[in-house]
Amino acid sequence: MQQPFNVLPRAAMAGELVPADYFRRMDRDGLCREGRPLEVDLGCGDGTFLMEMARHFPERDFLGVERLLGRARKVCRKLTRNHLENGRVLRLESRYTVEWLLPEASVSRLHLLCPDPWPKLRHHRRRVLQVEFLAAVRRVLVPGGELLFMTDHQEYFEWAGEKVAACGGFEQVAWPAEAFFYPTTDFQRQWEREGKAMWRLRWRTPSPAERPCDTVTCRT
């Protein structure tokens, strides 16, 4: 008998989120607990940021999305070893997760930290901040939810700002270093020790009272 496509070829790890079906949107109840805001760390890497956030905000739930199995396993082990039950890992590609799996109005903050800048002009189409992705981000964020973006690449920083502004439906918000608790990753600490800058942007979706209409379409 043929196996369903959504069955893992291995046992699920402690701390791992395994969707019931990889080909339809998840229910919010399967992502976080009732009444708790959900924050998503796209490309969570070694889990440093995810763990610090989960430890600092025990009243919130956190989901790290990581494509590589080895990294996902390590982060799951760290979360389990530190008894951080408000953090889980989804082993999946970031764009697919946002565009096809996360339910509407389910995420309070979405973190995109140091994604691949794809610096060559002919590779810009591979950057994650594309029209379809931004439209999906708007859909999965709760009213007033935020997208936080950080990069070590100035041209990508400027390109991202222009892309989001052209898409519409987001308001840029000031992000001073002391605005709120935000842990630094190992990569960021190394980069700043070398005297190099990190570039960051923070966008917010409008609350219901601020929305001119219910449907907002990205302008291409």
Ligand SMILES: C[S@@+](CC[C@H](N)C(=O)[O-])C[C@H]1O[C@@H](n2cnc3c(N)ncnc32)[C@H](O)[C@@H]1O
Given for the second form:
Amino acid sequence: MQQPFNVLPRAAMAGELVPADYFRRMDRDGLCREGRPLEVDLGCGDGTFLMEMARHFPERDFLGVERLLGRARKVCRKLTRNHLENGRVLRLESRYTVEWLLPEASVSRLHLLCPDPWPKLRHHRRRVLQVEFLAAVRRVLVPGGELLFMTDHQEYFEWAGEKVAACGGFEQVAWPAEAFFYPTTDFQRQWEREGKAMWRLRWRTPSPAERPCDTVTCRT
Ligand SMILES: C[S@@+](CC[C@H](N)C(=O)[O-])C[C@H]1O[C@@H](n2cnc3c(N)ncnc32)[C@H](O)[C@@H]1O
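Please could you give me the other form, the form predicted together with the ligand, since above is the form predicted alone?
After this comes the whole thing, all chains and molecules, with the earlier chain placed first.
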């Protein structure tokens, strides 16, 4: 019998978010619980950061996005074992998730931590952080929402600053060490152990009062 093309190939496991339709923007209701801020960790890896955040902020909801099935499953198991009901994992590609699945104004903070730097010039187009991606980030963030980026790769750090400037619509905000609770990620730990410096950038979208008239519904 012929199957419709968007039938799931497998059942969702505990702690996993499986969209009902991968070709349609999700509803906010399906993403997080009513009235709770949603934070998204793109490329969540082994879930160290996601788990710590979910534990520390039980009043917030967290979504890890990870393209590798094995890693995504492992994080689901850890969340379930630790009874962290405010954390879930979506096994999917980060750019696709932000550009096509997340609804507008649904995310309060988006974390892109130690993403693959793709150092060779001919591979730069594989980097997650691109102008089109940033335009989509701007759309999915709530007004006043934040994008937090951290890398050990200085050239990727500079590239990120340039792409955000080219995209526009973000304001850079300071990110002093220890300014707020922010757990060390698995890769960050490895690189700091090797003596590498971490480069951090934090941007915010304007809150409604700060937005110019053409970016909000501003009827006269
Ligand atoms: C270098 S690791 C960093 C993991 C974690 N953020 C940390 O700091 O420990 C990058 C992770 O992102 C995942 N990843 C890489 N590109 C991705 C993409 N385009 N979409 C989703 N996940 C991706 C990889 O599978 C890997 O788990």
